[in-house]
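Only one chain is shown below, in structure tokens, and it's the form predicted on its own.
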Amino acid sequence: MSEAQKVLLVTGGSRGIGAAVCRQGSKAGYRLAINYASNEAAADALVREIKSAGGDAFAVKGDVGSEADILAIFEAVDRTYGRLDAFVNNAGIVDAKARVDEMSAARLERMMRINVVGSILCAREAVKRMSTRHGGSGGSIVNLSSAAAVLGAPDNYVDYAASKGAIDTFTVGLAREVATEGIRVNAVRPGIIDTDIHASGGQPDRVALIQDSLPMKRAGTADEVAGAILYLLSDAASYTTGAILNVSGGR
């Protein structure tokens, strides 16, 4: 099947890393279905950008961290396009710098909820569509992770970490469990990218802050992250599953 006839699936399309892949997604050839929360003007501005530069994509949607948006949001690509051959699992959220010792339970329910249920859910009904055992085509996902799954996040966000630490597992887990019904599962470990999930996080000037002390003295950009989540939905990876891609400037 030609890459022109697949469709992809982003959750958080519509800013950041996840606008970034919609990009390269729809220059690959892939229709693209972009889910956002609750920024409507920009996951319109992106499909007009996509349709405008000759790509095919349509706008939906869902709050991750609720199951009845993520079953309409799956059944919005399903309406649409009929099929999903490639998933990505990227919305998420950070929450306010706090050590672990001032972090209420509210806090701790909605993060899990939305960066770990959610994914999970999500991901548990692409499988539905891709896989074999279920009648489909097969297909690719990917999940967002973070180098913070790995470095701990101390003094930052613990509670982002250790749901990042749980996608890796699952990321893992998954990739075996569908091994044989066409799906390859893997995962990218961005760190310091420049993005507004910093700002959303209450530390808009994080970057110019760390970057200093980064490896490469620089963060980096959503479209390196992008290009590394292209590849591994992409058949130049067929034999890669499983996999936790450092995309990270050696931190």
Ligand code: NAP
Given for the second form:
Amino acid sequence: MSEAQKVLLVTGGSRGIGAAVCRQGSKAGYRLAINYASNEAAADALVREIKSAGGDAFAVKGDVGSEADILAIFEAVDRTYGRLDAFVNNAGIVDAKARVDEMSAARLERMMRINVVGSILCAREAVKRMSTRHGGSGGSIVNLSSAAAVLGAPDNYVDYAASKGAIDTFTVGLAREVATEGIRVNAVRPGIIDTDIHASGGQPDRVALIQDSLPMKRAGTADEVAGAILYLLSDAASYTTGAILNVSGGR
Ligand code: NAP
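Having seen the form predicted on its own, please provide the structure of the form predicted together with the named molecule.
Whole complex next, starting from this chain.
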């Protein structure tokens, strides 16, 4: 079924899993709002790609670690499209491999500010626009958790794993809170996915090092995660809310 005219906002939508969601979302008929943090060239290139394939998209810069930026991102969607039907709470970070006994308060505060507080504030803004309680027409939200939420990521980034555990709990709670207001809230838990996030966290060879230990002996692709996200956003998942779907190749 086409999602024609519907508007989809993806935080961190310019690269990795978010960019795959934008490409598949455009093919499904959504008009796209693509948020990014700093790499304007990558965001602009994706907007051009989507438009040249006949879709509609714009890029909006903003750090989900800043409440002022989050407000500006959602206001840009209001100004450009005047509606919001689907939201993917995708932007998230890892940090350098470290044990908990090596972690600084500054690291932990940044991790929780971007991955947890930022995601909850973004969802707040989405709910204000979608909820029938606020005069909206409903919508669908998908949060990005991680297999790390269940595995704990010992010796790598327990702080990141804990931030995604918070996303799991938030997903269940928000789903129940807005279940009668036309909004479904779900999450995906990707396993090891081949994107730039590992290099950004200082482990560019993480996929190569770990893939033989994975049940399917390979990492997943951003497109494989995006497919699950598009399903959860769509009406095909109309009775699915508060669900957390593992997209982890059995990990
Ligand atoms: P990625 O390849 O590192 O993509 C990063 C995207 O997020 C870029 O668009 C980047 O913008 C944007 N971004 C980074 N920090 C931001 C911030 N503070 N505010 C707004 N945008 C920000 O990441 P990914 O691997 O696709 O991961 C996407 C999500 O999936 C994350 O929540 C991650 O935790 C989760 N996940 C990933 C994996 C995996 O193995 N890859 C596994 C489990 C869960 P710029 O281009 O401007 O930097």
